[in-house]
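Take a look at this single chain in structure tokens; it is the form predicted alone.
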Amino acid sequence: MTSAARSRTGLKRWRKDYFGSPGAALMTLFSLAALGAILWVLVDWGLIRATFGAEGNQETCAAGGGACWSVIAVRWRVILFGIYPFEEQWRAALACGTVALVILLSCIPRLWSFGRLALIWTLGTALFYALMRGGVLGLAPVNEQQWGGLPLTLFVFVATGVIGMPLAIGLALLRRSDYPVIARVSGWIIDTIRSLPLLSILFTCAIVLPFMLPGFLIGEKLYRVVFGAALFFAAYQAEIIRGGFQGIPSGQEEAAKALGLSYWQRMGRIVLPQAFRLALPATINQFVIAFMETSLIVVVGFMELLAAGNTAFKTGDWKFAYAEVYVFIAAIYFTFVFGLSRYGAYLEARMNTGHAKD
């Protein structure tokens, strides 16, 4: 069928989904119209009736009846990076850039390899920590408890991934033993951790666990948190991917067995690769919820994003302007949120095309 072809029959579908019958198309209308007149007053609020610059105030703001987008000129180091220090943010824009490279480079097919991933996400770790910590090449140190904002978002989304999925893989693989003791005890860990809330885990680890651990096991705070995160996603990913190693025909690790493979050649070639593919929507979401989770750590003590928002218009002249604020917030994590979910629709598409390679 030609692209034609295809598009003629495509629209047909869709005058017979949306305007097949008189009930369809009234409601259709009705959408239409409703969507029209919300994106009229958000556009008239946003952008026509709006004040920009630094210049703006709340007289100038209300004068002008719609957004003030002059908090976001005034106060976006605050939003973006919360308490890091003033004349160090670059470093702070440099590890956030860093970290957008990094997953920029390991969505690229040519290099879906574990090497060079391995290799890409360890360089890309290593900068970001050195220019977020410092203490090194010249770089005036800065605590973990200084850090905020946008950078500390992404450093425990991004630890919570690179921690949790190897131990969900793990948990995974003790959870389908042949064993019967190995089996029930990963799986009652599994169940254990998931049956608590997140806020639980994440005051055990940054109140309690100082009092249970000898101190030079205790370290910093921000690290026992990420691990707590990296614990709960691991759990609910366990779960994920046996859900995708049980949609595997059981024949054919039968065959690899018959093929003479041994068990991690087994697992790495043929049972992970094809329980991954199945459970990659699963896996997509579980990623985005990790993400939006990450504004919870706010409760044991840290400014990530939203807190850092909340701090720049509570502080100054700007309590008028929590709502653009929220917007400009709300923004960061569509975009990433939105980003993420394209692209896995986009391995969805590949991996059901059959294509292995470019």
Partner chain sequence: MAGSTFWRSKSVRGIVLQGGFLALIAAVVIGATLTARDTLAAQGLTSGFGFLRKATGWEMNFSLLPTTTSDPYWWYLLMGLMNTLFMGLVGLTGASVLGLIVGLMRSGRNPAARLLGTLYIELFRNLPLILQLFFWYAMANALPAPRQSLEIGGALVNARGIYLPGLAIGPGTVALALLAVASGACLAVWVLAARRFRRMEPQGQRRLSLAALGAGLALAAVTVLAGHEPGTAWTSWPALAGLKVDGGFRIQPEVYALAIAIMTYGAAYVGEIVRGGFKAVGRGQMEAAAALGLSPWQVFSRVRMPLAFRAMLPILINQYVWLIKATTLGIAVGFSDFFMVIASSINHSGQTFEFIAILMGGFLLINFSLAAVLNRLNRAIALKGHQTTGVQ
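Could you present the same protein in the form predicted together with the partner chain, rather than the form predicted alone shown above?
Next up is only this chain, free of partner chains and other molecules.
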């Protein structure tokens, strides 16, 4: 068959996909119209008729008829850093950079050993904390209550992961314990936490926990809330790790037992590494969800990214510009979440091809 004939069949197939039946044609027209409309609104509202620059205000923006990006130009520091002291905000920016670096480093497969990852995350968290809290290296101390915006969001996320992950491993190991009482009770704890809304756990930690703790354990509200988020994360992550355990052929642990390895050697060298490998895609997905759920702390009164955005347009003369502020915040979340989930998809594909070669 000639290439012309082949391109004719290509055309035939194309026509069949798009206009094969009245339904398909209708679907095509609807989809194209919707796509076009979305694109047009984005370009027209967001660029063509939009007002840029810090000197814009409600009148000039209304005259333009499009987006009023002036609100971002004027209020971006409030959105990004909340009520963190203005002169010290470079520290908050640096702290955000630290977290970004830690996350980027953890995405490099060569650094995937328990020791290296633990080192990176501990160092990163310590540096972040030193920068934000101050009081060392000649930095002025900044109280946790003044933390806000993106650094607070990132702090809650990182701390949730750093505390939640060991907790998750512990819970997962307890749940598959050979001792029936331990396994059963851990199962109940995990299932109960999972059936509660995260918001109710955060609320309990913020408001109720102080009643139940002896004075020396109460601490800052921020840390209690982070603990609640970590507990919730751990309950879900424990089930993901358990799924990883179930994917390991039983022969693996039997072989390790037959070789005379102790419980901790079996877990540390044979079972956990394989379980983590199997659970990796779901784990990344769980981290993505955990990142999005940091925004829930706005309900218990924290000034994280979303709440800082709310203040940015609810005060002053910017009440009309809610869409612009939310688009700006959404872009920040989207960049992070989309990037991480694409990375997860890439890893999954990489692992699948690895399996095919086995």
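On a predicted model such as this, the values are computed, not experimentally measured, just so you know. Positions refer to the first chain, counted from 1. What we label the rigid core is the largest C-alpha set whose atoms superpose within 1.5 Å from one form to the other.
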>> Once both forms sit on the same rigid core, is the C-alpha displacement of T60 at or above 2 Å between these two forms?
In response: no
> Would the C-alpha of I332 be classed as shifted by 2 Å or more between these two forms after rigid-core alignment?
Replying inline: no
> Just checking, between these two forms and with the core aligned, does M27 shift 2 Å or more at the CA?
Replying inline: yes
